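Next up is one chain by itself, shown in structure tokens, the form predicted alone.
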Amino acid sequence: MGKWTVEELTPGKTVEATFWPNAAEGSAFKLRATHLDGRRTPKVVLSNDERIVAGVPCVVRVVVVHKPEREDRGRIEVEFVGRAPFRIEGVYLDPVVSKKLQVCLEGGLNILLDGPQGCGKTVLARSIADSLGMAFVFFNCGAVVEASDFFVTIQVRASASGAPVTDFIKTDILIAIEQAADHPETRYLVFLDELNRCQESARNALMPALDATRRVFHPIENTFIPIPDNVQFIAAVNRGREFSGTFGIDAAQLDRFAPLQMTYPPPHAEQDILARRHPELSATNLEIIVAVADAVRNAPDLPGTLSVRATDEACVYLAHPLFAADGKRALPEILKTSFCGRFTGRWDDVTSDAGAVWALIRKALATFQIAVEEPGSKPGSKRGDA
């Protein structure tokens, strides 16, 4: 879609917009916006009307194109409608979770995502952002072994003489609050990936900045600083004993959130998910791919589960040209490596998690008439090869 022409948007016309603080001096408009359903205007998008949400999306009415023969004056007035609905692209939630979601966005409240690995929590930051138009600020918090170390790195680099210099570098974190204060017309979306793989005692120096503090001290400058209310924070978080290196979350911590729970997308809805990112597959083998990681996921006394990053996998070997001519008779091979590679052990031996999966890839894939060749199989082998 291109930009729009002053020709497209005449009154009376109904589009989606978000609308942002209006920043420019002396505007007589509160709220500005720059996109109607998601294309570029060719003027500002400008309205007073009190029942139009900062950040949340709306339906609204264009009232009057001032100056349609200008391309450097002129704005778009417009006037609401009505809430526009609520869509996040390319992972699934539960309907309930997806209106709690909608709530915790609109009121600007700290979000934390537990589910599984692999079940769409860093894709659903992402799909909010760009739903949002906020920008998007990615933090791994697995590298965070200091309380300092969220908001900036320390760098040893030579001087020209040769003596070491210390350099105090900003992490992604502290450059969006400063930015965001900048910048009060654009809204930053902060999102703490795998909060827990980082100790209770550094994430401590997160709670001024979620809680009504609302601030966090800035190493370099060794002061506190606010944190803009245009900034929103979302944590995600993989709690379970088969995951290593994790640290719990205190009663306190937790209170700085609003948890929402995730979880993998039932049969119907990750072949929805899949057929967009891969519309050059058919749909009976989307059906096959995600019965099988149905069946795994399912299955009782397995540790760990089976990411919706396994099946993609599966559909990017299958789409490739050195699969896609073998068809069906390729999907053995490809659910061996995407599905019992991410289990302990060999998919040969039975007396492993690995071959535990097998046996029950065998099994989904035999309800569709699909043989399986096992040559050179070594049944027996030591649990937990690699």
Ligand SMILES: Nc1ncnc2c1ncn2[C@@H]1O[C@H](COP(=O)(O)OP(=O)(O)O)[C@@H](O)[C@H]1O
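Remember, predicted model here, so these are calculated numbers, not experimental data. C-alpha atoms forming the largest set that superposes within 1.5 Å between two forms make up the rigid core. Residue numbers count along the first chain shown, from 1. Compared with the form predicted in complex with the ligand:
- The Cα shift for Glu79 between these two forms, taken after rigid core superposition, is 2 angstroms or larger.
- In this overlay on the rigid core, Cys340 has a C-alpha that sits less than 2 Å away from its partner position between these two forms.
- Once you line up the core between these two forms, the Cα of Val45 ends up 2 Å or more from where it was.
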The other form holds:
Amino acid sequence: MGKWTVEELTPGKTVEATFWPNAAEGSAFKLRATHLDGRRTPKVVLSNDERIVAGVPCVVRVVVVHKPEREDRGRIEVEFVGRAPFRIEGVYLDPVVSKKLQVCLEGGLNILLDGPQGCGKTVLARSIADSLGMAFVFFNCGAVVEASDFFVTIQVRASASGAPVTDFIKTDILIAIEQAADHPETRYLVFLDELNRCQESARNALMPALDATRRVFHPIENTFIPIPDNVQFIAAVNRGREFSGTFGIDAAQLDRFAPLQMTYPPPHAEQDILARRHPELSATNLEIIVAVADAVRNAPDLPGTLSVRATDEACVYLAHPLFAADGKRALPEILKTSFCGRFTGRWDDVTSDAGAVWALIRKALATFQIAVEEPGSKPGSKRGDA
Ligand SMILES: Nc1ncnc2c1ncn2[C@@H]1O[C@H](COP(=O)(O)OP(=O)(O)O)[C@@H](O)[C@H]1O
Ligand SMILES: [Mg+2]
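Would you mind generating the form predicted in complex with the ligand now that we have the form predicted alone?
Every component of the complex follows; first up is the chain already shown.
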């Protein structure tokens, strides 16, 4: 797409731009851009809107175009509308979820990412921090038993005399809360991964602290300390397709987080993710792997699901010289391992989940003209690629 025409840039139009400090001498405008939506503008784009941060992509609205009749002069004045949508290299994010996420981040709301395992909650949280220039604090909640475990770990060691001494060691969360108070200019993103896996009582003690009271007990200083406003929390919970109950989070506590539902990337997006990581694999092979995974994910009555890790693992096998020579014919064996292996039971036990998955894999592979032997057929008779 070429340069904008003045006629296209009517007042009220919203577009994306990245501004930089305006170096032009004597100009009344502090910020300047030369492209809107990636296209060159016929006149310089200027703004004094305080909400625009230099170097950070944002969405702006055209307010007025000065001297529209002249080719060589004039300016386009714009005002800030909002932060530009996330566009994170290598991470797929549903556009609707992306919008909601921005609203929550701008409003300083705590966010609960809720989705099946391996749908990208962790990579997303990390990328948000990267793209917004926030300091990222990763905390896995799996080992938390008591609420204080979020803030300190207790270590017992022997003193010189041999008597046991208890050391309190600050967790990254506590360190971030302390640092945030000293560095109000830095925004901290504390990511509470797998919040569903910690003890329910600990979780329920934590939630109001994050939101309603915004203060936490500092077990070393033995006092409550405030959580500064420049600390934002994102929690992630894994749940399968069952969507049953609230994984032990009290409804009133859950209410303090803005929940965002995530799902697996659509097949085309997953193929793109995998193609970027495994450029040596053919588009057809990637299509097959993703299509089979999609069939398993969409099958009714299967507890558990397949993450993007599972499709990624299949790609790692297929790209390896030990399997690559067989091409497509290696797929049944690989999927048996990477897909069936993630369910209970065995691939050759038709009554088990893994067996049900194997049946789904065979059926899906057949649509790509890849035939597979049935479980129970005699070993030695053309294995893997009948
Ligand atoms: N939407 C996505 N975009 C890019 N990569 C993804 C996406 N979802 C999953 N992945 C990849 O799959 C793996 C697992 O993702 P992760 O973020 O750890 O999942 P979760 O935290 O939801 O369990 C990672 O290697 C990640 O890069
Ligand atoms: Mg995760």
